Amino acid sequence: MRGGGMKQVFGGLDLGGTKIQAVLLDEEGNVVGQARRVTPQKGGPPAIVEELFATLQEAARPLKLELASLAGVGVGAPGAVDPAAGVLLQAGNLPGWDGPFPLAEALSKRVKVPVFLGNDVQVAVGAEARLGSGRTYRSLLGVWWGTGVGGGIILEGRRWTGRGAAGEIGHIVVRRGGARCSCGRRGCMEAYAGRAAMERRARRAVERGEKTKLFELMEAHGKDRLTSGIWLRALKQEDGLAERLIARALRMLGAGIASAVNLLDVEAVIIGGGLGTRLGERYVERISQAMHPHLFVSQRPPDVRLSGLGELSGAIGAALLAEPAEAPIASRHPTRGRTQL
């Protein structure tokens, strides 16, 4: 409470290339409202705003909220983005997103309080950092497996964003004129390790006639991809091309993670996303191992663990975006004084 008045409530918003995960955040860092829609395939940024807009009314419906009254909204977003315009560059994990847009206007526009607008992965890096796995740590690497594969970095205590686009750790080339990327280049870890990417190849494995359970269990669960439930439910089967997909996406991990951590030379690493939260510490630790051959300094690893906040990270990063400078969300850091994002 703040003098006497009704707690601030902050509106979270993680937009994703198959999912939108809402969260209502109030001033104390808890989560007291959530909600999760498909994103639309069809209708390109209209249709997805609408459909932000429809994710954070389902969010704040038990609550008996009006978005109206929310302190402001945050969208983390996949690709390159103008935080200062709230304009999307770029999103090519997004369906029908072909050129910039400004989506923080747009969504303003339908919620009637302040958007704002930050990349999805650097977002829910910050709040594994202020309220997650990171917390104890003054310097780390994010790195969010899913659709694609998105980074972001905590240099003491402060988000590096670049010029924008720091923490693209998807798209350090792990084979010279490798596999085709979505992004059009050759040999990105995310064109071995991207969930997306892994599709592609399932798809051209059963076409030269390789048997897996992998697009059956798709179908018997009604989805149109290979979700990272779907990954994981083929692993506990033992499915070999799953198995043998998996096995390469770590190998590249380890090795496009470590170069990151050589140059960096942070303190720990934390891996989130929809296949890293899934597949959980036991993909984690292997990843660690992965990484191990290609460190320069391998005597004093940095600590890889698992997002803290699970899949809800995006969102409450988003949620943070919102805050004022001026009265931060109450941090839950144990051990250091406040991390500035």
Contents of the next structure:
Number of protein chains: 2
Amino acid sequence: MRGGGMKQVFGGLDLGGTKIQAVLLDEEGNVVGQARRVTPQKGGPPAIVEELFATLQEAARPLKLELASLAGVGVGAPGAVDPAAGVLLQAGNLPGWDGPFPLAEALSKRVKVPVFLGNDVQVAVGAEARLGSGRTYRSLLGVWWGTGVGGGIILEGRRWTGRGAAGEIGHIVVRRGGARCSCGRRGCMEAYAGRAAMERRARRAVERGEKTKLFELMEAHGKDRLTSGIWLRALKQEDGLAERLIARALRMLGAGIASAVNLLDVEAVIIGGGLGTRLGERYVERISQAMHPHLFVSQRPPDVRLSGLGELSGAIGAALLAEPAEAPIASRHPTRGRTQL
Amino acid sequence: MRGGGMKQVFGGLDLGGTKIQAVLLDEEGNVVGQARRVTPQKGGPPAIVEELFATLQEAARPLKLELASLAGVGVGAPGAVDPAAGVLLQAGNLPGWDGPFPLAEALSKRVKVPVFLGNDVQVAVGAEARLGSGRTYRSLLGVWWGTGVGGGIILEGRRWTGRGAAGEIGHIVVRRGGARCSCGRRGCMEAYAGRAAMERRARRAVERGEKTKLFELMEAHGKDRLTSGIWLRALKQEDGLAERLIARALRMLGAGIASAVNLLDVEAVIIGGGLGTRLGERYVERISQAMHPHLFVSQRPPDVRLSGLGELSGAIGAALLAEPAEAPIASRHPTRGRTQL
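Next up, the form predicted in complex with a further copy of the same chain, please; the one we just looked at was the form predicted alone.
Below: every chain and molecule of the assembly, starting with the one above.
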């Protein structure tokens, strides 16, 4: 034991467009504290840094733990990250965020301990590999199915981050020249399977006069968009449009994930993300079936599993960033690689 | 220096459906001997083993080198390989080959030194990474454009072989539900870009009455199929059908390779294979351009380079299999991994 018999505790923060999730993780990987707050919609990066700090404090309060006594803090953020510099380069999802911001440095000044930055999906997949559904595999592909479709790659037990942006499985082209994607390109898997893309398509169908319960359910539950929960309810009510759009998403997920497996030949695929987690095991099985027609070595498919850590995977993965053992395999790019602030 | 001041020499054999290429490689990676013979079309695996032995002997003769004095021999073979067992599991391209055959063991009995087996494309890409166009990169994707479209992945300077079959980039789905592939599936990149698929499409076009010089050129040069050289000649003569089919292949290569780059974020893409090597730099540039509309991080594309070792890359890569340093990163699958016979 280090630190005079005290267990080391790591802070993890999952920064999303609508909420911030904090966890405190002990050396054995147990979640010993957690808190969730709303992402400030005004004030840009400084307001977000304050709220990250406050969420972590809230998680630590019941433990009577000073944040300065943490062994380190990790942040998983949406968008492009420079992990070496601790800079969030680009984050389309975050309110008031334009251009690069030294998030790790700014938060480190508040918490008084080193802060590490990673991509939200990459770190969530890392958490699944260490502590979740992926822990019995040495190589896996994580597919985070939500507003978009993100991904993360684990090879030989370590995150493969490439030049920083590896894992963008949502932008595998499944139909060249096909549907327009929110990234501006065409035919990406996300353009069919992402929740935002499905909602756009559902709205167009309604404009054409098609019947669906999707938007009634949305209003009845006080939402302003089709959340994962709304999709699940519509499917349970056997709404035709919802079933059709989800079936189309599953076909494209099948083709895109199988393509990635043909390339990487990993042992397992872990399905996570808001929609993946909410729809659950039955839909994981349907994704597995949709992959099958496209698998090159079809007699030896990878295991396909649901995320085991659910909503906390991102925050837990962020906490693991602060662990000395957790260094990704990455290209020796001069500005990449994990360094401490 | 080991072995009493003598440099170690490694044997490499590239086993193809029509030819066997042998090289002898010294410790510094210099090719010190080479020979090429025709793959026997009768006699199955035993005849092929004899011819592998004879080709290696032919390469060694000018050096007055006994094969038993080699430090080891590697074989790159088409199809599915079990590298640990040295077994060629499946090789559709090889005459008279059905079912698994212990190729490494059989050849080892003839050459009297350890024999290592690898997939032909994977080892060719490994050679490019060590000694060819890829030697300045730590991570790269090799795309071998020929009869089919094969691939190999180098991460942190080592081959990533997954559970043995990684790199099947030809079977990335670029158009779900699209053209029928020789693998039996639909919409694979190879179904558009593979030379065999292009020839099938050209034949159908001729049946429909379309005009092309492709088959005249084939006959004039005494070939029974559209070789890479025939495609090149037809393009030089601005044959409309050849140009259209190659343009279509390039579009699909662009989408498929960009998809792989979005997933892996490697530093470089190396283009090799019969067609890639024959068409050369100008078409490598066209592949690079075709990737661009699909790259997720488009401001930082990977370098796209032509194979530097050309026709010898497979045999050189096979020789590198016999080097103690050359161990692939692979999943810890019980039956995988490199072991000596």
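Residue numbers count along the first chain shown, from 1. Please read these numbers as outputs of a predicted model, since none were measured by experiment.
- The listed residues are Val149, Gly142, Val123, Leu25, and the one at the hinge between rigid parts moving between these two forms turns out to be Val123.
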